[in-house]
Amino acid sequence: MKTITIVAVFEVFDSFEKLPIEVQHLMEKAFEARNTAYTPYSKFKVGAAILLDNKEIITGSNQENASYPSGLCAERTAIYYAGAKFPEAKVERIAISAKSMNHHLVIPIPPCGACRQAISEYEVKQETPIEIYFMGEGGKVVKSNSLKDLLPLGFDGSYL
């Protein structure tokens, strides 16, 4: 038997105001996108903003459906649109913010598993890491330098 140790390193900012200015700008776009979320069932709104290497910013919000699996998360809404609109562009950075309509969220909310897998596909495709910043509606902000920190044993097309 062999033991494998996996280490993930994250940076934690005490607040939105402590982020670099360019990240604050991107996170503000995520806030705006969060406000467009359609969440009549969960009351859990998420916004994502993606900075591409061509300097375009693509946003997305979660969109629910009474048939829950038919909805789509903010991160996948944004990254799939970015891939469709700018197929040659690389994703440099993603900012994500979540807000509950039931209580005040001040803990960082990372992407769900399905979104991690989708982001991983783009990181593998472009062969460069994607910075990911995530937060609630306030409070601390976590930065991951690569999706590999959030999904260290990821599945990709090389296994097929």
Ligand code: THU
The other form holds:
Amino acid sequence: MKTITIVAVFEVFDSFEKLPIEVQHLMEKAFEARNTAYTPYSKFKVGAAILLDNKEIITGSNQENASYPSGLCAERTAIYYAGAKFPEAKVERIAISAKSMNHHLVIPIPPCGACRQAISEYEVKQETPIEIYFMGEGGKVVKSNSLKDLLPLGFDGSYL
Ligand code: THU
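Any chance you could show the form predicted together with the named molecule after that form predicted on its own?
Complete assembly follows, chain above in first position.
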């Protein structure tokens, strides 16, 4: 028997203000997108902003549905729109911010498993890492240098 040890290193910024200025600008787009979330059920609003290598910024927010599983997370709303609008572009960076209407959220909110899988598809396709920054409404911001760090031993099309 052998073991596999997986080490992932994440950078933690003490606050939004500590982010590099260009990342602050992208995170501000995520804040704006968060306000467009349609969340009558969870009251949990998420915004995602994607920077493409053609310098376009695509945003998305979570869109809920009375039939709960029919709703979609902010990250997938954004990345599928980016793929549909700019199919040749590479994703350089994603900024994510979440806000609860029930309490002040100051812990970094990472993308859910399904969104990690969706982002992974684009990272594998473009063969370059995607930086992911995530936060709550305020508080610390976590940076992942690649989706792979958030989804080790991931499944991709090479297995098919
Ligand atoms: N949500 C996102 O938009 N992104 C995530 O990565 C986690 C969860 C949304 C889905 C749902 O509308 C609400 O947050 C509560 O789960």
